[in-house]
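First comes one chain, alone, set out as structure tokens in the form predicted on its own.
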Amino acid sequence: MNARITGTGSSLPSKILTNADLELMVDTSDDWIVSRTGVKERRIAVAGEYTSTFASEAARRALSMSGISPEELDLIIIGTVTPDFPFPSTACIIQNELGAHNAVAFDVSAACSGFIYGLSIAESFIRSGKIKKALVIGAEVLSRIVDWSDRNTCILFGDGAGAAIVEASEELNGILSTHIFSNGSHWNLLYQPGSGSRNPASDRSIDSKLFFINMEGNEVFKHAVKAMEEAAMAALEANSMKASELSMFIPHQANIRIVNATAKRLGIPMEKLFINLHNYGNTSAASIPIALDEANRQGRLKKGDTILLDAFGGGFTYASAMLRWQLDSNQV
């Protein structure tokens, strides 16, 4: 049994942030902005916003689509690293949230490549004869713990969700390979101190800045960089393709910079790149979904295309995806 995507969707808050706006804020610049990270604006959850809120939506835009019910999914999985709380999962939550009560419901933790990793996961399941169908979610609240005094690290990070909905096929087309990756020589280069069992709430911890995201930016674009060329490496070689041959290349929307270099090493042109990231910024885990339902409902992905999904984020983990797409444009 072979896995394919079936429907997808998304759900960003309806704040905008501009860089004019940040410009009030730390001391930066559009231009220093726009020329570092290709970044214009990003979204921010409002008070009584969460991950679960922009999950939730997200999923039922997927299902939708797909024209399952909640009734039948068999497995809920959220890469997310900006849970509703430690526990219980986010996903239950959305369990709960969407009536899919015969579903089993996980988080995963694997930062930026949490959506791939998702896939993955599911794809396995689904192969193994274990289950039928799946709602796999990238979402994130970021703004959460960004501090927005840090100039490095406040101008990247955005919030929202995207979900695709992935079911047993006997086509062998679908999810053709997934290579999900770590190396934790390097996990305190991108990482939150605070909220875990080493720093846990406390008058230092909270005076200390232990919530926000702590990042090396330069030394994080090496890793990237070179990660996310290995990865989408091994889903060439694994179906035994070259890089001309994609019909579109989705990579993480980390910034500007790390897609050009990734493509460039890939030998990838440009018109073939799916980029949004002017108007989201670095959305995590809800990176890679968002910005395959964008491409989805813009139209670009016809049935029959070759597709390269590809990631990196904290931990360090790396992941690809390569994907014949089987949703013709009426289904949308």
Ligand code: UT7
Contents of the next structure:
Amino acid sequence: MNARITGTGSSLPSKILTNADLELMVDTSDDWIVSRTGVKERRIAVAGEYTSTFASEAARRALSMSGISPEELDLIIIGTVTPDFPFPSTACIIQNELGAHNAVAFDVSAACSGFIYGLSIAESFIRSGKIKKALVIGAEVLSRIVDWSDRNTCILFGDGAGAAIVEASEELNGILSTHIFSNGSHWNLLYQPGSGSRNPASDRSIDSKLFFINMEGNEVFKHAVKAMEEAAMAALEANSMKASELSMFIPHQANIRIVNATAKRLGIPMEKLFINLHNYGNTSAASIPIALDEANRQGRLKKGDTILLDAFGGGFTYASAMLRWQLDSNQV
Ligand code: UT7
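Now show the form predicted together with this ligand, given that the preceding structure was the form predicted on its own.
Below is the whole assembly, all chains and molecules, this chain first.
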């Protein structure tokens, strides 16, 4: 049995935070942010909006495109580092909101690689014959763990969610391969020190700002480019393909310089890149499924296209997926 994507969806907060807005909050400039990161604006959740708010809306849109009902789902996976609560899983909350009573639901913690990790788990469950229909989501409200007085990090991140329906198929096409990797030796270059068992909530942990993202930007940058190249090469080699044969490359939307450096090392021309980070910033696990849904709904993906997804995130985690697109434009 093979697995293929039969629907995509995304959902973003309506509130926009521009670089001009950030200039009023920290010592930065639009010029610096655009030249160092490529980000022009990002979407930010307002009071009453949570990770599950955007995740469930993205899921509804993906379900509607695929034409299946929530009761048909066997599996719901959400990649997120900003769940609604440490427990229960946000996936269980989504299961309830959608009425997907027959699904097993759980979260995956793989930072920015969370969506491809989820896709890989769904693909494996389908290939083994264990399940037939899965909902895979990447969703984040990073704005709640960003220190809005730290110019090194607050300019980078944004909120949102993207989703895909993955179904069993007897055709050979669809998800051609997934590769997932972990390298825990650098876990402390990008992490959230507070909120777990090491630094639970206390006056000290709050005063020391342990609940905010802690990142060694320069180091993360170097590892990201190498790891994304490695993950992409694994996908190309497994499918006996050259980079020149790809129809589209959808990298994790981390930073335009990381994306360009990775594409250059792989020999992928700029016109094959799908980039939307100027509008949304880095939305971690949500970035790839939001980009996939936008490319899909903009009619940029044609039946038979070969699409490479490539991610890198805290952990470190990195991952790739090679897709042979199966949706006709009239199904979108
Ligand atoms: O999904 C993976 C998540 N993480 C990432 O993708 C992050 C990867 N890293 C990056 O994207 C980059 O390292 C950053 C965009 C975070 C920073 O860019 P950089 O080119 O590595 O800058 P830098 O940290 O080397 O800083 C250069 C200078 C410093 O000033 P001095 O020490 O040279 O005087 C910083 O203090 O830029 C300063 N700086 C800023 N200036 C204006 C840092 N942030 C800002 C800012 N506005 N927002």
